[in-house]
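Just the one chain here, laid out as structure tokens, in the form predicted alone.
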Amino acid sequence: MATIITVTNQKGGVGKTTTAAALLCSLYERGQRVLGVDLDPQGSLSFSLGLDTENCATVYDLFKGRVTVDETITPSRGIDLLPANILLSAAELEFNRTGREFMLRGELAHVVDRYDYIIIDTPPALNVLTVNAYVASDHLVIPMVPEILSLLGVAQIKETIDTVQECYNPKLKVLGILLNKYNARLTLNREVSEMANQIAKQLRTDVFKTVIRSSISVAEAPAHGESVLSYAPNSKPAEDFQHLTSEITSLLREQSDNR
């Protein structure tokens, strides 16, 4: 059964688009089964991985019932999707029926045996979608980027966690928050690191030891369609992915043994 993890953070420009693809790929690279989830109407994940989501079905037709999940699946680079586009924008006033925050967990429990991994990439929003990513999943990661406006966001997010975990879904846990466009030598960098030390014990987890350092790579793959790894393999963005995930399986060992 499949691990299931949400990127999260309601700030736009912090990463999440990038660190999911990232995860896929490194994943998929280690020879895991992996289906990414791509739950903005901007459709970034989709993008970012090669689709064309004007000529394929998409979670807003699957969450509509025109499609099955099988049908929404779309493979790119060897990769599983659900691609999203606009249309997923009317989701909050479309999708309005009682157990809408439970569309996305019911449709994944018809493949969720297939997948070793499952990564959803949310909007930058607390809306109905990332209410879904958030009852459908086992664990969060938040990326931030070392700046006052983006650890606000983080310390905004703990009120839905709390909600999620109280009504939906209470084995819902955050794994870590994820330092992005990171460098050391500034000296606001490292006091947000140490603010984000706060706010992680307020969510009960940790700052993962990874950071992700800034290159240009990041940006420019997404153009190419293409995660950072695959795009600039020896960057040192895809380095530090491939760091993080061997930390994530890590942790998600440890939790496993543990319990």
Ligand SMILES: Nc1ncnc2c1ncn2[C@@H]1O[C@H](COP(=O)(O)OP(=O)(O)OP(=O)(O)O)[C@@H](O)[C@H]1O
Second form
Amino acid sequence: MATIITVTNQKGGVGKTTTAAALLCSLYERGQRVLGVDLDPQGSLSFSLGLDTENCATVYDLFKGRVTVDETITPSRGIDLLPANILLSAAELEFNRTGREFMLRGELAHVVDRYDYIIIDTPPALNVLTVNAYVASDHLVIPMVPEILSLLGVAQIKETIDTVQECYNPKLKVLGILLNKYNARLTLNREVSEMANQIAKQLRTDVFKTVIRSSISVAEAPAHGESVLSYAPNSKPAEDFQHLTSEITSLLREQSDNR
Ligand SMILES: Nc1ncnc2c1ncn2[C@@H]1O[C@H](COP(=O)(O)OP(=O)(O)OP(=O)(O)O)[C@@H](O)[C@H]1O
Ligand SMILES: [Mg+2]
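Alt. form predicted in complex with this ligand, vs. the form predicted alone above:
What follows is the whole complex; the chain from before opens it.
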């Protein structure tokens, strides 16, 4: 059975898509069976991994009941993806029936035995798409950038997580907060790390030991349809994402041993 991890933060530009693509790529390199789910109408995860979403079936078609999950899964460079494009932006208006929170969970149930990890990328919002991701997931990873403004708004995400835990998915856990675009030389970064620890406490989790350093190679990679891991494997962020993958897999092992 796959472990399902959602990468989430309602703040834009904090590295959700970069992290989702890197996790998929490094887990795949390690021989794991992975499925990426793009739940963002911007389609950035699909694009970043080299998919043209103009002519393929997408999560929108899947939620509309026009296609099956097997018809929607599209491989790109060996990695299976459920792609998204701008049509998904109608989700909030169009998917208003009872049980709409369970659309993704219902679909993933058909394929969960075929994968080791399912990684979900979400839009910078707390909406029906994000809730679908939380309802379908075992764990959340929350990337943040070390800027004071990016750390505000934790109350809203906490409220959404609490609601999903209470009403739909009691097993949902925050696996950790990930500091991205980190520069250890800046004092501000250190102050922000302290603040991130406080936020982690509120969300009953920890800040990951691994931080992701900045590098221009991260911004260049999507244009080549690749994760930073395959585009610039020797860059600092690629090294950091490999460490993060190891940290996550060992955390998951510890948690399943303790159960
Ligand atoms: N470690 C890093 N070093 C340098 N640039 C980075 C790093 N992480 C992310 N970026 C850049 O920051 C921008 C935002 O990253 P990304 O698209 O992953 O964020 P996001 O949270 O998914 O954004 P959105 O909320 O719009 O979906 C991108 O241009 C990306 O290349
Ligand atoms: Mg994104």
